[in-house]
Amino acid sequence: MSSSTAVTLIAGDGVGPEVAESARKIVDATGVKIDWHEHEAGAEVFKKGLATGVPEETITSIEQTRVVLKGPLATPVGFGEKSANVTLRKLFETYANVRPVREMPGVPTPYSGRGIDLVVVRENVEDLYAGIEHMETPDVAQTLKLISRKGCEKIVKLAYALAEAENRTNVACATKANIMKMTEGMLKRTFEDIAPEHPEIDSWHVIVDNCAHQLVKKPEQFEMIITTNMNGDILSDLTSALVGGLGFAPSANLGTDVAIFEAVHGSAPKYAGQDTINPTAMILSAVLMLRHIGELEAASSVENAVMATLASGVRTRDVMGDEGSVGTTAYTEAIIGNLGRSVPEWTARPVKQVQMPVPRKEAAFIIPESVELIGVDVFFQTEEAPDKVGTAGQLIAEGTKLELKMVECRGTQVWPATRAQLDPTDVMRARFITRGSVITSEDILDLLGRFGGRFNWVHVEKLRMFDGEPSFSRAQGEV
């Protein structure tokens, strides 16, 4: 291309440096014309008291050039700020975090041999990760795990735009439904939804617990899983480990508008300066920028020379150890002296660049027919015995439209009793129901007035029934 394409460069903390000018030394020896925007973030921007982590002028140059090479970030242990990498996914709504991992010529591995060639898809900015937590009191900590049908479906098609860039064949979902039946269950219930639109790829659930045994006893059966943030999270480090570790691990924050590419290894900050650190997870995610941005015969040229480098034994210290090994400086000379070749032992899977989807923008996509409030779960602080809490539920709800149903403690009913043998902690929950007929807001505002001069209650949600269908689960006990 005659033109340059231009880039926000985040050098980041730590070994940071020295990986960020290795990836971008081998792209500006491809001939690909970049033009860098170097900014700041992490470490040394929460130092200077600013609580995001990321400076004013850094999101203005990300706003501009819609694609970002990001080293790694360091968080200050104990300070109190979110993540600057959590602060950049959210700002530019990357929803969809993507890890391949494949097996290298000259990367020893208990694996080898395998034919190890998949990629992870994690939605990246809801579930648990959304960090929304509460202490309900001093000894019970909450946090929301929020999953939409929006976030769900847009990770879903992402996967399979992806999968149909580079000519997978099957792609398999991991959740954990058959527990979390609402949250992990709408990512399962949309990709069902969605796999029948791509009749060419063989697509099925897995639970994600048997997705990592699975990962461990027969990697080579999966060409890319999809699954929530938290599930991810863990999966894609688990992959990493299976072709060398994160030092091999690149990885895409795909968003609609922006592009972050970053190696997924920490900040390293006691090999910083040392020469010493591996750069291939850098390079390898500087390769699917290029690739993003369409420079698909650069990015090949790029990915070819690592294995070739690779293969021909001249590797870091964390795969050869001290004796043998090549510091940053002269690993990164090697793959710019390897340019234009390539090896037997590495075929390039043929890719055409990701047509990224473009999401529905309403903010609803199930509206039902009919929705009815039929009742209301009320947290409370409580050290009271659960036969004792039940008698005081019942007077408390008499003279009001809801009568109590249950109590429960960490998701096991222990009023009425049952014969479930627990160790209660200071929160239980009240669930109290209607007496038949649909109530109001009001209602429950007459209850919890009630309820507020007995115990301290601590949060709410209403019981609401979609199309008849309840919105909620019981109680482990409750009938």
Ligand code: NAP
Given for the second form:
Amino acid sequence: MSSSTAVTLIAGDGVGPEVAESARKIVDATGVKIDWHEHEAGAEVFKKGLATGVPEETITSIEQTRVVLKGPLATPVGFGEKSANVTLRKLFETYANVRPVREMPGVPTPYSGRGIDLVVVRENVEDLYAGIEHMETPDVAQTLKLISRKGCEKIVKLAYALAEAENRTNVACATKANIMKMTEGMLKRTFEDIAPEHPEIDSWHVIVDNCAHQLVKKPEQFEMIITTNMNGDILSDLTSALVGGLGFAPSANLGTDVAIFEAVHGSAPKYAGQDTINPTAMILSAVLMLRHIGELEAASSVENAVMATLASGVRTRDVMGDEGSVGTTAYTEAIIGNLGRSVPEWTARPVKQVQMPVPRKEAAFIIPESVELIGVDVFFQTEEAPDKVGTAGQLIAEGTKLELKMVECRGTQVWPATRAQLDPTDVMRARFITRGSVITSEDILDLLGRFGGRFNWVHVEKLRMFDGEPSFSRAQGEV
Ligand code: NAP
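Switch from the form predicted alone to the form predicted in complex with the named molecule and print that structure.
Zooming out: every chain and molecule, the one shown earlier first.
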């Protein structure tokens, strides 16, 4: 028998304590020795006035155990505190969110019989979830979509390590690279660079909206989908619905040092304390945790027992409705009673322990041989007509090393006029480009000083060429 493994247990909010207790009981019943360190995070912590929702003791415990089984945490909506979930993911750089779904016996869905068994590997700390937002004006909100080569490389390498450990031979990368060529394109390019290292795996790219369409039409064509944070959030809720809903969707947040296992679902407050919630998602998250700590046999035993229980007709309210369903506690006991049993054709997939890739430490992965400053984009507040703005911008640039190339609003050129029928907001962007000579930051500061005398600028971006390639996109209508 193995020695005991320390795991931080966060019961969470709403239905969290019920599903966490169910998973803990089942893991304990396998005989695997877990030393549970119970700590809190989420709603109760916010109520005590801690804005992160995650107390120091919890952070210290995770630093020590490096493995967490976590119930859902309620997130305050709108302004105010950040999500405690996102805080945990970011604090421990759990850069990958792994969300497997599999058809379950006794859980009828429109897809029953098609053998859905796929995993969404979602980038977990970058993208729009960086949460860097600004009100440009009271009318216009902006968020930054940040995607790094480093982040993409980490997620793609981990996905292939997982595919190999689970013997999956088909890996799709879903992006919106056709529109966001730099950000979403970064994942596509990184995927295409790394895929040839895995010739035994069929690797392909799919545009994310088509991926959603294909998942509804023919989900069995997918074995693994690698995607960016926001896309993965949406696609993985879709995939959970294919196999019976959020009650059956587990997840693992994996980092180089720390792993956090949790159900995909939230705190479902309306079901809290009723002993009716389906704990399967949390139990299957504990299965992922057991595999992570090397308890492969116990993990398969729990997964087989879950399938044996469902196949025997013991199911919760979300599957059966009120008639004929069992409560959370009875369902848990039935699974414990089925440990050691399995149903033919419904057995756990043979897997190896995932060898977590060791990421490169450098901050910059791509060092260009040449960098050339060629201009600046200035975002500013105005309610003036585009032709007036354009004329003013030309005058401002007179006598400087830069000239006004165009003005746009929400990504569409408004000066020089195009045929676009735009309904402008009160934020525009003026693009100034060098008149031909080499320019420096001082030239840009000079221009900005003049521009600020006429318009209220809110932020600027330098325009550069990396190895002769522009570091910026063109506006709609810009030539
Ligand atoms: P939710 O808690 O996931 O619940 C939405 C619906 O999903 C429920 O009403 C229920 O559908 C179904 N559902 C959820 N868990 C289920 C389970 N175990 N078994 C069967 N059905 C289940 O989402 P929400 O209401 O949007 O969010 C509530 C709170 O949780 C929010 O504060 C949110 O921020 C937080 N949240 C936390 C996490 C996390 O900790 N990782 C994730 C998501 C949301 P029916 O009503 O159809 O029965």
